[in-house]
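Only one chain is shown below, in structure tokens, and it's the form predicted alone.
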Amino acid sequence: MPELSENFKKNLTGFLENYQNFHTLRLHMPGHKGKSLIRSLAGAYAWDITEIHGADSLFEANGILKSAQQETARIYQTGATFWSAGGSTLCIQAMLAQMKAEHRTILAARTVHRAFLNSCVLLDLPVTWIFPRSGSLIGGYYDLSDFEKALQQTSQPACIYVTSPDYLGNLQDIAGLSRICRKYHARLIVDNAHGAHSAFLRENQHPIANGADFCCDSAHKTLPALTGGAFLHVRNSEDAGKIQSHMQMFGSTSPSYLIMQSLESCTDWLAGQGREAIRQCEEFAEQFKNQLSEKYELIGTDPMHLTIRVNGLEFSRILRENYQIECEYADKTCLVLLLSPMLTQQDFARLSAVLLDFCPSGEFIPAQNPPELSRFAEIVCDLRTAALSDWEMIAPEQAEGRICAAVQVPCPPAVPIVLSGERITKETIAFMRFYDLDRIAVMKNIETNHQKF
């Protein structure tokens, strides 16, 4: 039999290497037994296991997974960090469950992902919404005074929830929000799904470093991790046990070891060459954007988001068909290209040549502005009642006066236009049509008193 390697007790990758070298007869899950029906995925299947002896268990970690998560916390300089193989969605569920346990009311920036809304439905959490002063529902900027005013008007313990960076790359003033939260004894949660790189920029922009109590990072969005790999960061270690128990409540008992191995390798990379790679990417992105700004109107300040104000639907089609460049997101208002330190100099040179030299039909197709959407929607019933009600799908033009049921918006960007429990208006319908949404779920029956938001 082969000898155990030095890495056997040190990390997950070492354990998996030894497990394969011993040619163990796999009489445990998963049923593929390390053998793939698809030749191109044979390597991945061989590494895919479950919680066997020595492999540890993610939500009760006391071995290699515990030490690996502690290393991630050390790299990010947090009180504790937990891995998620269920993306930032699992992290958001756990963070909000903690707010439920603390009996806190939620004050949320309106530019939220539908994962937040669904979590509030599951946990029966009411939300007070704060709207951006500029931008749109997909991405915009907020005024600190609006959050402070909301805290002043809240009699219960509270929590502020923001998304930063948002889908377009706009960053919020996390340090300023943290100061306000401390002043009013509130908690601060940040959906940092698009900002896993932010701790390693020239200026540390990570939410935990700037005073957030909890935040989630989708490592797979801008770092070299498999899709679904995310981190839940905790500022104070005394909150760690509770957060871990909440993750166990929502997370699968069979988390992907492929995803977890990618999170381990990503952590190792961040501890070594990854930091420099991120800073080099940041520097190049800064120079690149300065060049592009002479030709394009750019949106957002996060270095990994290259967001151009242009009719993105047509622009993305031309990039895809003529230049084999696939964007992250496009609509009538913008085009989003997501950068990464894994892009090579040749990749950047290719992108630079296209964006700086390319001009369709001699001029850009201008961006369109979405119609106005009121900040004062009529709330007919709470989120949970509406989302879990008996509903039907109809065309937006048939929905005026009806009540929105479960929110079903595509991802990207997965930002709800209308919220569960809100009455649908003509302007709501116009907004939906602008974003080419042709169906909406509405409640079939409702008997409740109307109230104004």
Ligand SMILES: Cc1ncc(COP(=O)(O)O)c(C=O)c1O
Contents of the next structure:
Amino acid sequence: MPELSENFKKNLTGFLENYQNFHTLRLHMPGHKGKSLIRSLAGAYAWDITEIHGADSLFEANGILKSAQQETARIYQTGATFWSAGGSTLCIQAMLAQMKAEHRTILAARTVHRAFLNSCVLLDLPVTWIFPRSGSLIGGYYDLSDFEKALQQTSQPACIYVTSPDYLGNLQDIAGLSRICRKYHARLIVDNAHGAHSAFLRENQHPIANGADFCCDSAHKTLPALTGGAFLHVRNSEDAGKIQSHMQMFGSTSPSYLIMQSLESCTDWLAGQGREAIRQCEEFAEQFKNQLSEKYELIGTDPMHLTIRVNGLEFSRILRENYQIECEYADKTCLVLLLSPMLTQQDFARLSAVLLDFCPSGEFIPAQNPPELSRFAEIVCDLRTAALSDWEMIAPEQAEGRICAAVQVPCPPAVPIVLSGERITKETIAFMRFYDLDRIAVMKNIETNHQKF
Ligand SMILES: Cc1ncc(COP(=O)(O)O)c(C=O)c1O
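Having seen the form predicted alone, can you show the form predicted in complex with the ligand?
Every chain and every other molecule in the complex is listed next, the one we just looked at coming first.
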């Protein structure tokens, strides 16, 4: 008999190692039986299992997955943490389902990802929008007093929903928002998809440490986890009760064990050398941004986002074609480079040399300003009715006066320009063209579509 490893039953990786050592005949899903058809993934298939005896079950976790998630909660210092193999998208669905169950009205900062909007459609949640005072729809800064005013005008129990960091790396005042939420007995949800690293910075900047009730972190965005791996954090363990059942409502019954294994190893890494690696990356980013600021205008304060105010389309082409550097996101207003503690000193040296010594400075590839977009769109019908209506795709120029159906903005950055149910104006069309969007879904027939689902 093969020897049991020390980790057997204690963690997922140990369980999987033992499972392979026993050369078990796999008469269970998945159908690949541990064998890969693709050479490049030869090692991976053997680790890809399903909810077999001893492997626990993510949404009813009571064994190795329960203790592993408790370990993630411990290092993030949360009341409870749940793993997602469906990205932050699944976490957002579950957090909003919780708000629905608590009969709360949603007050959301407008720079949301489309995952938020789609969840509101699925759950039939109306939204009151708060607009940024500066910046753009993709990333901007809000005034706390706007949230407070919105809470004062709401008679129902409420929930504030903000994205921080946003796609450009702007951080909102989560501690300030949480104080306001306590004052009005409102919940605070933070989309921290871009900030999984924030608990391990020199100063803990994680939304839960700053008083948020719930938040989601896409571990895969800035930490060493496989794509799709995310955490849903709950500040108060008493609020954790129903979250797993909400995740189960939206998640696949076959969450990927490869992704879960990567979340476990990411957790172990954070408990060990990861913290130091994140701090080193933070330090480098600070120094580097100081040097870069003499040559470029930088946006945002999150250390992992290096956002430069230039014509990003042109800049990203130079980086790709001349230096084999691929960026996270680029448009005519900016370029986003996403850093990570997994970058080596050599990687940083290469990036420094390219940006500081070779690339043209900001004034040679200036950013363009997007056209004005009014914050007061005419709302013709509710989000859900519009998003689930019979729709057609047309060119923006043909859409003036029509009603936006399902939001189909590309990701990245997936921040909707016009919302489902809003009337499309000349301004919207100019804005869409500026961002090179050439199709929009509009409701086919407002009369026949107007019944509520
Ligand atoms: C701000 C924001 N929230 C949520 C999401 C969805 O995250 P995931 O891809 O992990 O589902 C994204 C994805 O890019 C995002 O940028």
